[in-house]
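Quick heads-up: it's one chain on its own, the form predicted alone, in structure tokens.
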Amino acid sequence: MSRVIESERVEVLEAAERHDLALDDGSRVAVVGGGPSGSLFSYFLLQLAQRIGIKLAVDIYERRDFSALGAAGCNMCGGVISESLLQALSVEGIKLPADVVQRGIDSFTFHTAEETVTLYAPYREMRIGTVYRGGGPKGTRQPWWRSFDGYLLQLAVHSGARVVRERVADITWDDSRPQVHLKDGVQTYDLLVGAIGVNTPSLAVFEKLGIGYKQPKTRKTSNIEFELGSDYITRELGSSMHAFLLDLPKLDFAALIPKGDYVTMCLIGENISSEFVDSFVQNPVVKGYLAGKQDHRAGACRCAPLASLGDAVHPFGNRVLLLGDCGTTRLNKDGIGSAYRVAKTAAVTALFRGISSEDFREGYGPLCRSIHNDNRFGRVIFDVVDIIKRNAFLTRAVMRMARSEQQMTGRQRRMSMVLWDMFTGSAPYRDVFVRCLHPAFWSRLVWNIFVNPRSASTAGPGKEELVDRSGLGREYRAGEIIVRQGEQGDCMYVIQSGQVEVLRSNNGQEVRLAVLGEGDIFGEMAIFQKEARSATVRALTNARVLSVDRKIFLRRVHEDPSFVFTILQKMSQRIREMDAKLVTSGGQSEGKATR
């Protein structure tokens, strides 16, 4: 009798703990550091409080200002948002201006020494943006852009977050809560979130917080912005990012990024010293497009921050949880894609979950695993990538392979899609990697090594003018159909200017269904099942739209079942306009019969 009221005694006790480790109404959030993990966490966690009735103290520290030039302001980072990212966002309902986006990137170009391929995205689309991530270089002058990572901070304001502009000179416990060390006091929190990145030796603080933590290992990189000015960077670079297929010793990725009126070079390998960038720099395939800049300390702000190897040992525990590059990131590619899908499912967790260590192992941890399982697979593509740059003769087969691709569609451009997506880390390493295991690319390879001898060729990307440097998405004129009644579709569209108009045939005669504009969703059921097009959908004034890949969108589907809620949200106002409009009509036509 005394075990079994022994055991009712434990229950108890863990229920009331369980319960305990859990947000309620009231609860106060730390959230330690105010780049793009921070702020979306933030932002998520409000936003779904929000929805089920719960009000939250978020308190987000960061000391930076995001609008100062040069390092003040700046996470020192290449600055790019990947087409997966930026469909995501534009499904929850997060449009980056046209101030923050400093280019819309629709194609990517690849450079050896001895030729040169341009690989566009799907739909010939602005499908990649480049930002800043402070105010810009030093030395900018009256700059007309605003920082990515201040929008992201502000986004996450407006939600009700408040940021504090003290440094954080520790963190204890008070019993079993996270308490944060200020130059005037002590505040004491409910959860303590660490977002800070891997350049701050303020990771010390969470190491000796007991909870098993061990940041990541890093490695050097090199960032430098040359000014070259937009009409130059137009017209020698367009609207594509450019990659370099060099054999350079322990180089991963080199790049160059069009941003405004300046292009960021970005480095990442193994041995990133000074000399090394100056050697990069004087290639004579990467100097052409550097408007003679031959010395990286042309540069108008340069950098050599740390980037994170990957993954940090245990970054969770009882009421501590730690965010993107200081927690789990992707290997190279995508750092910010990364901060916001750990970010999103950390809110979810420690919302709808709770903040225990075992919670964040079940609902975050998962997450972690996967993105620890991915980087394995990132690691040997990357090897492989560094032997065929060694090796002359694979380095032509993959470039003509990719080149003969570019007048085929879908799957057929296999190269064309394990380069566009390794580089531009807009799907995972395994889907990459479980490509390049396909029969038929290993096929199509060899007959490119063996059999197709054709002559290198130089043809770089198309230097058209661009109306909107700054546009994503694609531009539609009015008059111009977007989609058609009774096509077959495999992708929803998001408004990013504009208006539209729905329209459905019926006997001959188009019949108005709907005016949609900025920030409104079309062509979702596509998502959800592969049906002809149910409606025409036509440009009703110059319009930008940007498109969402099923697979894209499917994929966040099952890692959080949530991001479908702005779709459900814009679904139900619809049915509510139709019942309206309806009741309108039924109580016309009744009208009309009375008379």
Ligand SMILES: Cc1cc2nc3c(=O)[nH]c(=O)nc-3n(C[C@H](O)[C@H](O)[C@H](O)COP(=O)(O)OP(=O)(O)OC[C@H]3O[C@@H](n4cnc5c(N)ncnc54)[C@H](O)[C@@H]3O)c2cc1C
Second form
Amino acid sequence: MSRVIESERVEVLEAAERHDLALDDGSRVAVVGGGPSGSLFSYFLLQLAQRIGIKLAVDIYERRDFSALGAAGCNMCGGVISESLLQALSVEGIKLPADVVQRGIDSFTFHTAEETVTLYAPYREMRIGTVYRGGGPKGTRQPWWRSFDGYLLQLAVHSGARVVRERVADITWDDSRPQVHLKDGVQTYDLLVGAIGVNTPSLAVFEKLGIGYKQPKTRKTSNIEFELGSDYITRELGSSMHAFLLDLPKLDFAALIPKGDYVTMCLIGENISSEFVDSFVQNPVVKGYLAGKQDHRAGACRCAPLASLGDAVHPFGNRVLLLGDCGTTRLNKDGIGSAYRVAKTAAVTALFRGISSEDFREGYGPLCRSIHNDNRFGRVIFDVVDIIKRNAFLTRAVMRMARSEQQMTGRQRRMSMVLWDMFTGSAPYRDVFVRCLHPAFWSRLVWNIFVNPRSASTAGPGKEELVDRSGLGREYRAGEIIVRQGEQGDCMYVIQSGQVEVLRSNNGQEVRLAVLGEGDIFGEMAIFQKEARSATVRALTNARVLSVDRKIFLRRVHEDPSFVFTILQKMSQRIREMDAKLVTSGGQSEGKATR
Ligand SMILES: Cc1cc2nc3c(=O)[nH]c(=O)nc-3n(C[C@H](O)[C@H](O)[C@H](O)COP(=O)(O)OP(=O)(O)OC[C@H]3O[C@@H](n4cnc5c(N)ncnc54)[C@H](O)[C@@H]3O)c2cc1C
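For the form predicted together with the named molecule instead of the form predicted alone, what are the coordinates?
Next comes the full complex, and the chain you just saw is listed first.
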């Protein structure tokens, strides 16, 4: 009998403890680090809490002033926002403003010692954005832009977070709650989130918390800003990312990334030394794009940040969670994209499941494991790319295959898709790997190795007009058709700026169903049902529109079903408006124009 009572008591105590390990009205959350993972976690946590009527107090500890120039204001990276991240953010209702995006990128240009090939994004749309993480390169006169990290931090603040401009010096436990030590006192929280990246000694503070956390392995990389002038960049580099597939040892990724007046040179590989950077900028293929300014040692804005090689050990415990680079991140590519995915999943877990180690293991752990497993495929792919770069005949075959695909319509662009997804970081490494196993991929590659006699080409991305390249998506002029009723579609659209009208043809008469503006979506039915477009959408004013691929969309929905919340909200609003119209029209004939 006493044993039964004892086990019931244990159950009650466990339930009480579990109940205690949950966020509720008035719970206090500390987020250490206001980079992408910290800001996005705070933003989503507060947004989700608001939806279910819970009021949380979220403090973000961030010592950096993101408006400062140079390394002081910067989280040191290439600043490329991948197409999958841009599309996901826009579906979540986060549109990057024009003064945050330095340049929209519509293509990727690959350079080898012998030739150059450019791959274009679908619809030649500005699908990738380049940004400054901080205030911009040191020495910049009158910056006209805003920092990307500063913008995300502001999103969190507008959702109710408080920013504390202080460096967290230590963390201890107050009974079972985490305590943050500051210059003049100690603060106790219900949940502590570490989003401190890997370029900080504070990682040791989390290691000694007793949750079993071990920081990820890292390696040294290099970023250098070259001031080449906007006109030169538009003319010579265009709206293209330039990746270099050169026979240089231990180099996973080397790129020139065009921004406003600057080009960021980003080198990621096995401990990039200063001497390695010297030899890279002197390489004849690279030199040609630096307008004779390859003296990077003389006052250029440069940094040598550490890059995470994947994942930490046990990045969570009761009431503690580590996110982004200091937890689990994607190898080499789209680190900000993976910061967004883990931040959102962590916020959903903390709010709807709980904040115990068990809750994080069940709710947050699967995504970390999936990124970890995907990085394994990534490692294999980067090793294969290394072999290709060291063998001129293989490099030539890869470039030939990609080039001939670009010149032919109708044929599946297998090599182009592999290169695009691999270098833009838009698809999981596993997908890229599986695509490389396809027999048709191999037969084309072998044909290009042994048979295709085409000579090398040095065709770059093509000279561009000097026009504003800061917008994302594609610009449509007033009156231009964006989608046509009856056509098959495999993407939906998010309006970045301007207005469009939705039109339905009925018995030869055109009926305007709606006028949509910035932030609105259309064409979503093509994602949910494989049916022809039910209406035509035409630009009413000059409009900028970003397309969202079915595959990218569905992948996110499987990872995070709450991803569709904003779309459901908009669709339900639309149904409400249509209901209201039906009632006011009092059953008038359907075909009557409303224009
Ligand atoms: C060379 C290089 C190029 C890269 N290029 C790209 C790219 O083009 N695109 C891309 O998507 N990713 C890129 N990445 C990866 C990307 O930079 C990271 O994945 C991303 O910054 C991770 O975000 P985070 O919020 O986890 O960490 P971070 O961005 O490092 O932010 C951590 C924040 O924590 C703060 N902090 C640290 N310690 C404390 C403390 N004790 N108290 C208070 N605050 C603290 C810091 O000030 C910082 O603001 C690149 C990385 C490298 C190294």
